[in-house]
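One chain comes next, on its own, written as structure tokens: the form predicted alone.
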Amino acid sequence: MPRYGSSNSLGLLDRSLVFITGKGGVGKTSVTAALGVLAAKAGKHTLICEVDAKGDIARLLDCEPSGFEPTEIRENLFLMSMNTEEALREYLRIYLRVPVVAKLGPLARTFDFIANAAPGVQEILVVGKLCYEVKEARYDLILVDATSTGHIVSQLASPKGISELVRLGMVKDQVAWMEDILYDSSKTSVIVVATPAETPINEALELAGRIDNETDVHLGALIVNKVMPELFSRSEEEFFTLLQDPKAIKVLNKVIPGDIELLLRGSNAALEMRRCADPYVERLISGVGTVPTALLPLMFGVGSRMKLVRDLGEAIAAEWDDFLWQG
């Protein structure tokens, strides 16, 4: 049974852990930052975790790059960057009572060897750290700027994979509580971000299917980013077409300063971009059934990166309204 859509009355950001993923270049990091600012403004104690640790979130939010320890970058908003070695150190300290005070050295190299040989070990450290933060309940919401579509499924499925490999003992017990968090649709969800073009839409549809078939994680929503806005209503578009008659252009040139033909060509290009996007958007919506889908506009001349984040947040809020939080 597909885990599409919301299985209860919870809003998308009323959950504890939300992964945002998508093909590179679709704007998943911008969407993550926008959701973080939106949630913090609404009073939610929010942590953003950047899994790839490239510092892109920090640049968007006009702050210094963060480390493994969460840093408060503005009221109610915290930022951290994932680091698997630090996650291992924390695991050893908390669960095995190992006082790791220096570089892991040989232990880290041993871990790297095991991680390369046994699938799911690296991934379980990432997921385990995120689930641990949910368990500790220091934040109302954790937003994860996750890996791209090629890697996210293996991360989401890692507790299940480890659980199938290890049937008894401490590891089995610890994976069990991770599964309780990760596979509970009232706690965890995934947002897939795409743009209105063939390859990103194909990857988004494939990812939606893989999340359903290969994991037990709830697919909460899809976002189509960078969609050319509708410039005209149907009647306005008909009038716009009439304006392109050479006689109309000649009259307009007499009463309106500037290059009218250039303006009309630009408007035509925008209309064509929108028409080209529509079939991809329709294909995505029809392909994911009841999963809520939002269309975010292509931003023009937004100014600062922080303004882009705020504008995206406002667009998300306007598109989804009550769907973001209902609890």
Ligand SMILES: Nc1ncnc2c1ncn2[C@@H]1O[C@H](COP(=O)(O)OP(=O)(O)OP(=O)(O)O)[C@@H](O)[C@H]1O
The other form holds:
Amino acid sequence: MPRYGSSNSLGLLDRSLVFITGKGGVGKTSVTAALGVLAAKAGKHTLICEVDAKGDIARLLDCEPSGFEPTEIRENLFLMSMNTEEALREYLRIYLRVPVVAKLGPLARTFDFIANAAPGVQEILVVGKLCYEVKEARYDLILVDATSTGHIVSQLASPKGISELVRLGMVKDQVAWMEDILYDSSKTSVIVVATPAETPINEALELAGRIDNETDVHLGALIVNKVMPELFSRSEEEFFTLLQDPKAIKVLNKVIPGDIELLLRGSNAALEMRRCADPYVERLISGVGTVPTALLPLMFGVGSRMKLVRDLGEAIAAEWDDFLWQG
Ligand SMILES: Nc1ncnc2c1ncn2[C@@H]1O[C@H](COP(=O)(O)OP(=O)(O)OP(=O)(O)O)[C@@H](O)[C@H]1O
Ligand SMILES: [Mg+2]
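Having displayed the form predicted alone, please output the structure of the form predicted together with this ligand.
Expanding to the full complex; the earlier chain stays at the top.
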């Protein structure tokens, strides 16, 4: 089974299904949107699936929110919101040939019953829909703005869990093709996003370990987002140290009106933030061995949301020039 640092030479986005996960608020949705825009621009027919259906992707990309049915939001880029009830309805129609279940009343009750009766049903509906889209091959790439730490593991492990539970019959066959997609490192991969602070890095390492131990899904990459950029080169830092001499401040105060000390304190705080981030970044990198890692900068004074997406895309492309796709 694929493990950390698989020798697979395929580009990260040459796969059909890529999950983006991590702790709440680390930038999963922003990274997914940035990857989607990059992939669509590179000519890949791309579907973004928003699992939590909050509509954040639409807000970031300045488009109308989408429902379960994908809508084209720009050239080559499609958006859908996951909805487990709709996924069940689609499943019943396609696989069990239950005619279009017109009225939701009885289905809603059945759905509640099924979804709450057995563990893993909600999860398998999400994963099943995504794998079904891969099987249908309407898109080159499906990017999943996935649920955060914890829940994602049960989603990724759900076909394996069900196939261990049910050894024979239709259900077994149904999950077998999902496993073929989900647990094949040339088709499916996961990106874990973190920010450079103690808890998010610990959670990212724990999540990477759980993906490795509890699922057979390929861990493709880690992203440390919102990393304070290096403000100065070495010579600029020397110059900055000289500026902080009280004598220099006194002279400057004479020629430049304004609170120079406040500016210097602000710059020092930014330098300190960067220094604090470094050990966490190093811990993450050494903790995940050969899994490729990218650092994305904390963007200052970002104008529109679309600008954040564009800037993140540029940063990802700069970090992973030849890792996103081959040729
Ligand atoms: N590199 C960055 N620089 C500055 N701000 C950023 C960066 N990345 C994301 N943000 C901001 O951080 C906030 C959280 O980002 P985002 O919604 O993408 O995170 P998330 O992990 O999807 O959150 P949730 O778990 O709530 O879905 C947003 O306000 C976003 O604009
Ligand atoms: Mg989000």
